[in-house]
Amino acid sequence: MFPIIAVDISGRHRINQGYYMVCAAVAVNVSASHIESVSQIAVKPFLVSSAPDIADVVSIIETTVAEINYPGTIILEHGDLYNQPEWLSQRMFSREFKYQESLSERLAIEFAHHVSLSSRNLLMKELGID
């Protein structure tokens, strides 16, 4: 088993006057093909008036992951950083980073996606925005 922090951002599209985004980071222990245990989850909302660029996305991820007190590599889908090469993306983070490769990393990102999407849906409902 090894520790990872899988991250997903929901809401990177404009609604009304802004981009209502929710970032979720899940700290998990994984084996090659399974999530073995969940240690911590961090969820943070973000609102910006213009489309987020790569520096904004990195800042959102770093802010959310900073709330997790857990070792592990940050894992993202390749498209979350606008398909930048991994060697370039690694230089933008203060922690170890890589794109997902294994089945368990994919499962962890799906887990983070469900957390971010459901949290964003709840936020939008509570704000009366749709």
Second form
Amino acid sequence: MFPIIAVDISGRHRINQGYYMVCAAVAVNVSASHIESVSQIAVKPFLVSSAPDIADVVSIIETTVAEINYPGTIILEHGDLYNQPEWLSQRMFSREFKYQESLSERLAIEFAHHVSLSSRNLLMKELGID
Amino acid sequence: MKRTIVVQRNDPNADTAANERKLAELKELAHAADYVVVGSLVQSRYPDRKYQIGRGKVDELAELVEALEAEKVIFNNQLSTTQIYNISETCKCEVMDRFQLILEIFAARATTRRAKLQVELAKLQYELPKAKAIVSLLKKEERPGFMGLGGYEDSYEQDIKKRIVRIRTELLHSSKGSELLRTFRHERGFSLVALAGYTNAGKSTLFQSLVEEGTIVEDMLFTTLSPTTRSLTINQRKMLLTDTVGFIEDLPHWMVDAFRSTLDEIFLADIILLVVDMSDPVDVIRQKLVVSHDIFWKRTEGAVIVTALNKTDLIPDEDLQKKLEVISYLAPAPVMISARSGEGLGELKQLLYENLPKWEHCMISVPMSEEGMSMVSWLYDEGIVHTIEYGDSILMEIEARDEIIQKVKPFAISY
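Please give the corresponding structure for the form predicted together with its partner chain, as opposed to the form predicted alone shown earlier.
Then the entire complex follows, led off by the chain already shown.
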């Protein structure tokens, strides 16, 4: 089994005057094709006024992952880092980082996606923003 | 055999090892299509709109074609209609790209009507964007308005679209047939096992070793295009093993879709037996596994994946362990085998057996009568009879799938 931290950010599009983003990081233990156990989940909201660039995305991810008290490689989808090549992206993070590869890593990212999307929907509803 | 030159344009900063691997794969593909590769040309630059590679490099290519007496040039990069035209004008020989080459192999290997239709569909889908380009070029000449040439029907594009729809409908009808067959096989107690994996990983050799039957095995890409299915019995459990078409890197999604029904055999199986060639360098194995996982993602329906790490006889144990450590996060339920020498096949069969859909155990007591005896023979056909005692009644311990157990429930003593 391998410890990983799968991360996903929802809401990278403009609504009214800003970008209401929610980042979710899930720390899970995975085998090659399945999630075996979930250790911790961290969810953090972010609001910025201009479109997030790659440095913003990295800082959002680092801030959220800092909440996780668990070892593991950060796993992301290519698109989340604007399809930057892996060797370049690796240098931007302080922890170990790689793009999704195995079925379980994809599953974990899907898991993080559901967490971030539903948290964001809830937040938008509470704030009365549509 | 035609003499050919392979050409590849690499993006600057791209991974060198990956580039080399792609070029090697192109050469193997050319070999599979019966070409002799007499030369290769590589350039590192961003794509040129007119020639894909640079103007100077095209001239160099033309000289190489003349010197080596090549009859064909195959590009690894996808070429536009204009690029094909421009390059063939300069080189004075036929020019094609990787996708056309794959289609050519598929067309040559397709034997069943279904496979032929799939190849035609893939060809048409490849043609469609080009047809649009041709029509828009023609339209530039067209003069609109009164007495103009207007009313120019895009008939070429329309014809292609109509043909695509017709083929899709026909394929859909024939896929219903195979769907029925699949349900029927499941009902007959067969579990479905599909061999999947990168092309040339040794799937056909493994298939042959497992079912001990002759299928064509060659050291070539795409030997198996239409799936072959044979039955296999492990510990009295019957299963159907299907050999399928190999995966390939950078296959465009429309091509995967076109061959979907071939791949359906994989996606609808109970167990996917993923075959990996362990004699490849470790980063190549990793990349091939990533491609396989990419194809499985979202398509498999609850199938268990078993990874057969093949060709272990070709490498020392120490290397094997190192490789296994690096790729273990991509290899679910791994087992080391050598399909050629038969090493590890027993272990593989056991692993397949353990991962089959669970059957239930049941103790039943059947009356000693004619009906009772016919029930016994039916149970021998449909399930596994572990013990049988003939007395005043027939006492049996059986193992079978759920539907069978439900049918004999009135006779059950204990589960």
